[in-house]
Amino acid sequence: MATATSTPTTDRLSSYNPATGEVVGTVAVHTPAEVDAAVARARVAAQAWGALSFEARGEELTAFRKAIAAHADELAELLHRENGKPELEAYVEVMMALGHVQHAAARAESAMAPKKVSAGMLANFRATISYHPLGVVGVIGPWNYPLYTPMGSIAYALAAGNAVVFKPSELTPLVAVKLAEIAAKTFALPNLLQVVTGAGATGAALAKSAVNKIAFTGSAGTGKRVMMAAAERLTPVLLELGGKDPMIVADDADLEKAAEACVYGALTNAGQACISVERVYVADAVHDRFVDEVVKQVRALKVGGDDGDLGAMTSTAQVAIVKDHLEDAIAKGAKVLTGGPGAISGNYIQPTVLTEVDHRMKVMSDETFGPVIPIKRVDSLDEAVKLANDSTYGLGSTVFAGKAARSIAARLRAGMTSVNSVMGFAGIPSLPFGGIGDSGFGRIHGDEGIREFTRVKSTAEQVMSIPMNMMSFRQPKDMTKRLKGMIKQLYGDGVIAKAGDLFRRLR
């Protein structure tokens, strides 16, 4: 995910809204000895937190979402101002941040729940896996979807028995603090989820704190020095970084279908999303096609206004990144079917459309978070997903096939593949979301984003004695023959027993 910048005051950070540059409103700027002190406050929630039982914790969680759910205008109009995305875009951030709070209070309990395993060759002993709270997580969330990407952490921490703080972006941190009102006003234990403001110094100073873990949102850069930064502690990480998403077209997709997939994927919230489409391969047989109907869709798009289908680019930084990428592409011979850069007025970027691209560019290696859909024709479906799987990046992808559609999907080099739609995969609550590569570690959503805030414990109980105790030096004097036959017979190439039969034989 791409890095953006503001200008703090002394002891205030202003949030501007990007269409318009006006100041939205003033948050604080927390020092290191305030985010530890929130830390503090957090360590004491999560112990009452942690004890409560899940049916506790779902009551509790429930009314968390309803809060929420009663405060979406309020919401949604801080996304709007705040973010620069079109009003229909706020709403849906806001519907998909309830649903990850509904999925993880109703999950936690069965994800969580204690698991019995094979206990192997040790017979008279029962193995179980449990899973138990961490205690503090700190979130640190990014500027593009301010409420929903953190919600995916936040949600998942609190359901796992957590206590949370969170840091948002100083481009968007008024979100954040109307969430943390929420939150004090609905939940019964104080300090539960907090919020801390500030610049880089502030996240710098909760990935050094005492929390017990961190999860990060944003570019490859900024997460290695959380990762640096945490480290002082052995803090365990988990990174959701930037993406260069792929997206494969074989000769016999339904073009339309694809082209609108691609047309959403690549400019939905002005193409800053790190699951944004920011690449596509199509076949050679339906590439113009393909290419016409997307162009068409494009020119249909309204850019702005409250009613918009693409609103300001949040980031200014991000601007320029974005026509730094055109004007690259261009001088070494893309072609411009729609936008391109003489099109960018203030943060508002027309859709760019290009064709004639290859891997030599900036905008099919580096991440471009900016609404631009760079399409390149191929010759086989083979050539497509070895150009797809050529990026240091493994986030999202996407397939529109027929008959090969999912053993495509299978060869691509990504966390997440959404065959014949386009990110499907984050609108599922059930499907872990994350990368790989230069696009991070961990997984949030699902059962295993509920396990990622949780310590796992083993357990071993020994449930009856045998005369054959492999945990004390009192052994038979033949122990090691009859060792060496234990060990032909479970492991060797003579018939293999079960643990049982031998230890029967064994007495």
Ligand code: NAD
Contents of the next structure:
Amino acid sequence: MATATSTPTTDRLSSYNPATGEVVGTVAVHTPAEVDAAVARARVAAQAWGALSFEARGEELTAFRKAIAAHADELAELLHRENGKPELEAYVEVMMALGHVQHAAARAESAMAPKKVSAGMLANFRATISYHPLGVVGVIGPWNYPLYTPMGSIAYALAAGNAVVFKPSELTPLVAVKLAEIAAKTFALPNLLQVVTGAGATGAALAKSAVNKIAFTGSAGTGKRVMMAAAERLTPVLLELGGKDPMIVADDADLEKAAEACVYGALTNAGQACISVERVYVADAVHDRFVDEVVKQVRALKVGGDDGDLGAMTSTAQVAIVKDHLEDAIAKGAKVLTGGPGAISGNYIQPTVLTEVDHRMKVMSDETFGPVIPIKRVDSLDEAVKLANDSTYGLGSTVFAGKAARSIAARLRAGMTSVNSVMGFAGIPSLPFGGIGDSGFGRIHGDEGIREFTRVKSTAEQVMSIPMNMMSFRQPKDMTKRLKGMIKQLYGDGVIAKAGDLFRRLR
Ligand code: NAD
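Could you drop in the structure for the form predicted together with this ligand? We only have the form predicted alone so far.
Full assembly next; the chain just shown is listed first.
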């Protein structure tokens, strides 16, 4: 059974299509007892799964990947109907999720390979670092990328040898239930990937449960609550939170390409991406031309319909936030070049371009999470970098520039930067993904994303005896004197390169 069902639950949760308001389906609201039961079942699965070889797990994960690919149409259809995103974007999401299943399975063995490290002063030791599965990982996911985002934790946690209990967003639970069904049919072990459904209370129960790690993706506010709940058992947490990603356009950038990247980066998924371009800083010399190009490209986009460029916003609550940010910006002097609060109809928002913006405005400081492009003119690249770094968030960032591109990128306080492209880091599975500050901590994707779901073990093995054994009370009478000499030789002026040389001298 894919979903937690140990104690029958009477409550149901409806998932709505934000484009039409129709009910797409209903799911159970799992109670804390049901969540605990799912974690207990996962514990059994984890013991068997963690004991398998990398090769055996790799084969199972390959079968899982193929099964997901075989159900791509159903998953994309659910993504389209539950989240509101256009069909094309739904398929892009399925494809990117598959890329991570493949990558995590392929990389697990080398990412977790034991490492021999220098034993330093204890030259007669063999020092090894090894990586082991944690056990059960709880994954709590958001609604904006209901498959791709949690898969960044699920695939890597499974590949590292853990079982997973996944709590999807209450706005998009059906995609997750489908994924769990696919898992249940594919994996030889039962309960390796289970889904528990419900709203915040179900997520809170998972955060408080006996999982060995919580991987949370969502807002900073909820992230703090998850961390507090996990603190009860000292359960480690990985937090993938929101962002206010800046884009910098220098005067020697390819303006057409920069505008194209800006429009896509700000408006894909109707701007509901944690790594959306949320604010743009453009060099004075090219500002007007860049703005004209952005407005031209934005006006050519189609909003709504199965084949639209932008779909419906996933929730009316998110529409209200975007409207509030636009009204706040306009009240403080922003200029609307296209779109605007008057161009909001139900859950559809016409993409909006703003100029004359500044950091007093919510649209430049808080996560808007909607199809809005606020563009600010800057006098220098130093000013652009200063403003880009003026945020409590630090997730993604984008630089379009000529010769200074790399040096600008290096100065940005962010977990990830795309240079002369947008969101490039999210499409490269070997690059770790995550943020700093209010954007959270820990990493998914890449080898770091695999090791994030492991415990690190250090082993020190004495391979030969030497005359001086520091880990003993049996020391020569003049040991204190010798130690004084050692301190000077090893760490003072009389530096000796190798501990072995020192031992020979002190013999
Ligand atoms: P949210 O914080 O409202 O909810 C996220 C999940 O937490 C949902 O499953 C929800 O049911 C659950 N939840 C709510 N209260 C809880 C509690 N007290 N304890 C445990 N779980 C609880 O976020 P959202 O609105 O679903 O997602 C949008 C946010 O996610 C944005 O801020 C976005 O930037 C961020 N996000 C970040 C990344 C990333 O990788 N950094 C990716 C996608 C989205």
